[in-house]
Amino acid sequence: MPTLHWLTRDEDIGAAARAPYRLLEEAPELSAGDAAADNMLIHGDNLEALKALLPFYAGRVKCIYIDPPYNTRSAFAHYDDNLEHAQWLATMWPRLELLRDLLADDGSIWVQLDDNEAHYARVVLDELMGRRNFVADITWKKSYAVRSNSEFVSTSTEHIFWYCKDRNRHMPNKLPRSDIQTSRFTNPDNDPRGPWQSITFTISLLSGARGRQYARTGTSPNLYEVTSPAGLAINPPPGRCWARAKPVFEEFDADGRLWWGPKKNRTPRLKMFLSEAEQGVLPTTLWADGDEYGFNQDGVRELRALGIAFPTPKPERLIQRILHIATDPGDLVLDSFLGSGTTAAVAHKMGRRWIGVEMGEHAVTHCAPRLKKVIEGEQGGISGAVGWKGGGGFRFHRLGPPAFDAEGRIRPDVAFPVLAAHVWFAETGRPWTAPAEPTPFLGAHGGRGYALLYNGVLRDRSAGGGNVLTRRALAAVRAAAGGFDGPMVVYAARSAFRDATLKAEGLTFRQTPYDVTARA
């Protein structure tokens, strides 16, 4: 597969691995609503924030939407959108790599860009996500106004690249029918089955197996003459045949499912009743209807109504359409370029869980106040359409210090669940869910158990707080493991066992912190 090369590519593709695991520190004064809500607003560099999320959320995010800086060679008040091309790619590669790792197997990522970097990003996404997992390049009409000060052409569209994690498992939702689409169903003959629209009842004779048979023999089982209710003999148009064999045609006609025109003398068409049609419709790759998808001007007005100013915010209707296609209520949504907070606001109103990451100060000045208004029940954007009345909450976090210092030592303020999540993720590549009461046994994966002796998890008041692998500690680990009796990896500060004893007990000893940092 073709790959994109730039000056610092070899260094950039290792940036995600080199990023430190940082702690997330809650700022209760900026959190809002229900403290138990599973929503997070994170203030800090999104590369390090995504790395901090990996041990807890890898493979759990159903939908990722990002609207990263477009590299438009212009400066905005809230972020620098003036990076050189190679710098932009160096910024995006490690972040896209971590976003891919956070995505659930049945999830999808949506990346919105304009022509400045979109086509380069498409090649990078093909490499990271797999070209087979490309779903669509959606064209969104962002503006209804013409910019007369443009140099050659007034751009009115942007790209939204839609990729899935695994095409075999991705099952997106269909969109609801619009009022325009529903209006196409009428009932001119007062059919008791209700409104309908007609579709063609002929197909081409010139393609596929039918075409080869017709070319060879000059016949087709669906070439027959029919008589209209007005008594007119009708044959299929030249080069076409009926869509069904004659017995099926007669069944449809007897059931009143054929439309012969108002004078009952036209080539028949098949009725498709609204009551029998699928409730949803497939999305198209052209999103140009402002009533359905919104314009940038709508996003500006939505924020202005909340007393917030921000350059080119996306309208809530656009994000609503994406989340409708990609998620169901309760699913987890992530936006690591949160901007003014639109993705989080829409996800909240739609009953999705969400994580938003924003490095600029507007995480405090824009995002947090906006999301507090959502919790209070603000009625802008999509609120009326989804029946939003308020509720829920979020926790505001800032990036804290790295979990390990420059010498590889575990920082003393690292709690047991944090280190346990890192150990589990380093060993299994999966997120770890902390139990209500911590135990030294973290769980089993692939027929192997994992345990961590750290920070007094055994409530041992002796030196080291029970962080040494001894007979007593091993007994506690075995008890916590319940019925698991397979081989086990134990992380501890020190082991009191000889190698022969470890082998006899089916144990692999890893010393903290050194083996943790080496494997992380």
Ligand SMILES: C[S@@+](CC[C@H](N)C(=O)[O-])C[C@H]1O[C@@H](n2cnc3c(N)ncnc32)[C@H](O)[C@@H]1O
Given for the second form:
Amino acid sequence: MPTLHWLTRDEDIGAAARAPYRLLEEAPELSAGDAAADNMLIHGDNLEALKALLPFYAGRVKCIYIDPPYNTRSAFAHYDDNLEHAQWLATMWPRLELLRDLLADDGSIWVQLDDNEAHYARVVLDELMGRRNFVADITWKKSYAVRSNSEFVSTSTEHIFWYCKDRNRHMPNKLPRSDIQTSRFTNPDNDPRGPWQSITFTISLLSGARGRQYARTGTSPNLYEVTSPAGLAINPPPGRCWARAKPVFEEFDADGRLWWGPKKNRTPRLKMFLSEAEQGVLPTTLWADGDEYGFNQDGVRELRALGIAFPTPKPERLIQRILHIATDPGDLVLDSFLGSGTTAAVAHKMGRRWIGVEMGEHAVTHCAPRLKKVIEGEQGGISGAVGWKGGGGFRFHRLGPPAFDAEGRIRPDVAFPVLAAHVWFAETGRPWTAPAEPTPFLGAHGGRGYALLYNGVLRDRSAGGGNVLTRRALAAVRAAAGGFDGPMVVYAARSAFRDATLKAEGLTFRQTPYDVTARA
Ligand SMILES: C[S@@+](CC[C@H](N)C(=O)[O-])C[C@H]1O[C@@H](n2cnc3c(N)ncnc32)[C@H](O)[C@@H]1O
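Given the form predicted alone above, produce the structure of the same protein in the form predicted together with the named molecule.
Expanding to the full complex; the earlier chain stays at the top.
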């Protein structure tokens, strides 16, 4: 498969693996609302933030939307958007790699860019996500005005790349029918079934199974002459046949489902009634209607109404459409270039869980206050459309120190559930779900059990006692494992067993911290 090369590519491909696992530390003074809510606002560089999320959220995020710096050569008030071209790719590669790993098998990632880097990102995304998982390059119309001071052309569109994690698992929702789409249904013949829209009643004879049959036999059951109500003999246009065989045509005609034009002498078309049409419509790749998708100016206005100034916010309606297609209530949404917090605000109002990461100080000055207002029932943006009344909450986090120090030692403040998550993720590649009460048996995966003796999980306060694999500790692990009696990997500071005993017991001993960091 053709791939994109740049100066530091080989080094950049290893950057995500080299990034340290940092701890996430809550700042309760910046958190808001219901403390039990799952939503997280993280202040810090997203490379390390995404790495910190991995042991807990790998494969769990239903929709990722990102609107990274476009590399427009500008210095915006809140962030710099002027990287050397290869440096931009170097920044994006490891982050996109981590984002892919966080995505659920039935999830999707939406990446918004302009022409500065979009075509390069598309090639990188093809490589990381798999070309067959490309769904669409949506063209979003960002403004209606012509910028007369542009050099050659006034750019009015941006790209939104939509990729799924696995084409066979992706089940996107349809969009609600827009007012414009509904207005295309009319009722010129006062049909008692209500408004309708006519669609073609012919199909090509040159493609598909019908085409092959036609090529072989020179005929088709759908090639027949019909007579219009005005008495005109009508045949399908050249190269086409009727959409259905004659008996079905006759049934449709008798039921008044064919439209022959106002003078009843045109090629018949099929009436599709609004009352019988599917509620949802497939999204198209052109999002140009400001009422439906918003323009950049709407995003700026929405923020201004909240007393917040930010140079490049997206309109809430745009994100609402994406989340409508890609998620259902309760699903987890992630934006790792959060900016002013639009994705989190929209996800919150739509009843989705969310994680937002923002590196700039505006995580504190813009995102946190905006989301606090949302919790209090802010009525701008999409609030009216979704009936938002307020509620919920989020926890504000900062990136703490690395979980392992330069010598590979576990930091003393690493709690049992954090190390358990790292051990479990390193061994299984699956995210960790902490039980209500910590137990030394972490679970079984692929026929193997995993256990961790650390930080007094056995409530053994003797020197190193609870962290050493002894007969007593093993008995406690087996008791915690319930009925599981398969082979087991045990992480502990030391083992009191000889190799032969470990083998006889079906145990593999791994030493903390060295074996954890070696795998992390
Ligand atoms: C175009 S803005 C996003 C705007 C956002 N969609 C909104 O509606 O407000 C890009 C954001 O990404 C942030 N950013 C850039 N690099 C980052 C990084 N490495 N980690 C976290 N955030 C980053 C910038 O500070 C900026 O706020």
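Positions refer to the first chain, counted from 1. Keep in mind the model is a prediction, meaning the values are calculated, not measured. For the two forms, the rigid core is made up of the largest set of C-alpha atoms that agree within 1.5 Å on superposition.
K.L.:
Of the two rigid parts between these two forms, do residue 370 and residue 234 both belong to the same one?
P.N.:
Two-body split between these two forms; residue 370 and residue 234 on opposite sides.
K.L.:
In whole degrees, what is the angle of rotation of the smaller rigid part relative to the larger one between these two forms?
P.N.:
That works out to a rotation of 11 degrees.
K.L.:
Could you state, for a rigid core superposition, the Cα shift of residue 260 between these two forms in Å?
P.N.:
Taking the core as reference, the C-alpha of residue 260 is shifted 3.8 Å.
K.L.:
Residue 228: how big is its Cα shift between these two forms, in Å, with the core superposed?
P.N.:
Its C-alpha moves by 4.4 Å once the cores are overlaid.
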